[in-house]
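Heads up, the chain below is alone and in the form predicted on its own; it's given as structure tokens.
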Amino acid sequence: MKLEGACALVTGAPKRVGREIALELARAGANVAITFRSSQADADHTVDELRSLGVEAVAIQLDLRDRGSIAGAIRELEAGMGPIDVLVNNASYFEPTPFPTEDHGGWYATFEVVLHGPYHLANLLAPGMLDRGRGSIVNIVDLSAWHPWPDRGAHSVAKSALLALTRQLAVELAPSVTVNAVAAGPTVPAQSFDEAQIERLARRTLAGRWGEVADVAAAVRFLAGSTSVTGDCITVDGGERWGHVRERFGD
């Protein structure tokens, strides 16, 4: 699919990986809408960067935990920018969800953002994509889609389900719309990480270092424009998925 002149929506994209994905799609000539939940200043700055690349860009506040606001956000975006051709479900929710527990709020919030939000967005945008005979959906997952993480059960299960949803939607929307995933490894350290945590995560990859955000964005750009790849996942994690093998058996 030709990205030049297309319209892309990237959720959770005022900064970090989402921002770079939005910029990469803009470099390919796509007009880009981004969503943000609370980072208004970062979102405005990213929109300025996008527009400097010669494309249309807009930021809209959207909390995927509020299902009622999703349809309104899509109507607003398409009224201003036209039909959405590319959907990138990048927004995530990451907080401890130990088990067993008496507080289930984190579990449900995680699923609203990571799984149900992408489901409802795809459901709203797919009819138009099918009518136009083209479209692409790219879901961002990570290692937890395969490997459970202690105290992060909601995130692990939701990302695994998002990967399953990727395959399901690829079947449902074929042949006009491609649906794929990108599994990102360590790219941008959280502000709360100390040097020991950053080094430990680097050692956990086969590459022995943190990955480049640009590589994740490039994978998304490739999948967004591809008509030959669907129902698949590109892993961009520096070998994080297999790092435990080297750790277990030695170099």
Ligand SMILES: NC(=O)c1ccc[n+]([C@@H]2O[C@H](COP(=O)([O-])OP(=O)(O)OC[C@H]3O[C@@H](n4cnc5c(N)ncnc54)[C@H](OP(=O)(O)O)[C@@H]3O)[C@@H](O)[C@H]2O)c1
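If the one shown is the form predicted on its own, what is the structure of the form predicted in complex with the named molecule?
A single chain, with no partners or molecules, comes next.
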């Protein structure tokens, strides 16, 4: 699918990985809408950067936990920018959710942001994409889609479900709309990570270092524009999923 002149929506993109994805799609010529929840100043700055690339850009506030607000936000966005051809579900809620627990708030919040938000956004945008005979959806996951992560149960289970949703929607929306995922490895450290954690995660990859955010963005750009890849996932993890093999043999 031609990205030039297309309209893309990237959720949770005021900064970090989402910002880079938005900029990469703009470099491909797409007009880009980004959503933010709390980082308005970063979102405004990113919009300025996007516009400086010669495309239309806008930022809207959207809290995916507020399910009732999603349809209105999309209507407003499409009224201003035109129909959305590319949806990138990037927003994330990466809080610990220890188990067992008496506080289930983190579990539900994670699912709203990581799974139900993408489901509702896809459901709202798919009819237009199908009518126009073109569209692509890219969901951002990570290795927790395949492996449980201690203390991050909600995140792992929600990302696994997001990967399953990717395949399901690829089947439902074929042939005119493609649905894929990008599984990132360690790319931009969470603010809560200390130096030891950052170093340990780097050592666990075959590359021996944190990944380049530009590589994640390039994978998204490829999938967003591809008409022949659907229901699949590109892993951009510096070989993190094979790091255990090297550890096992004492290298």
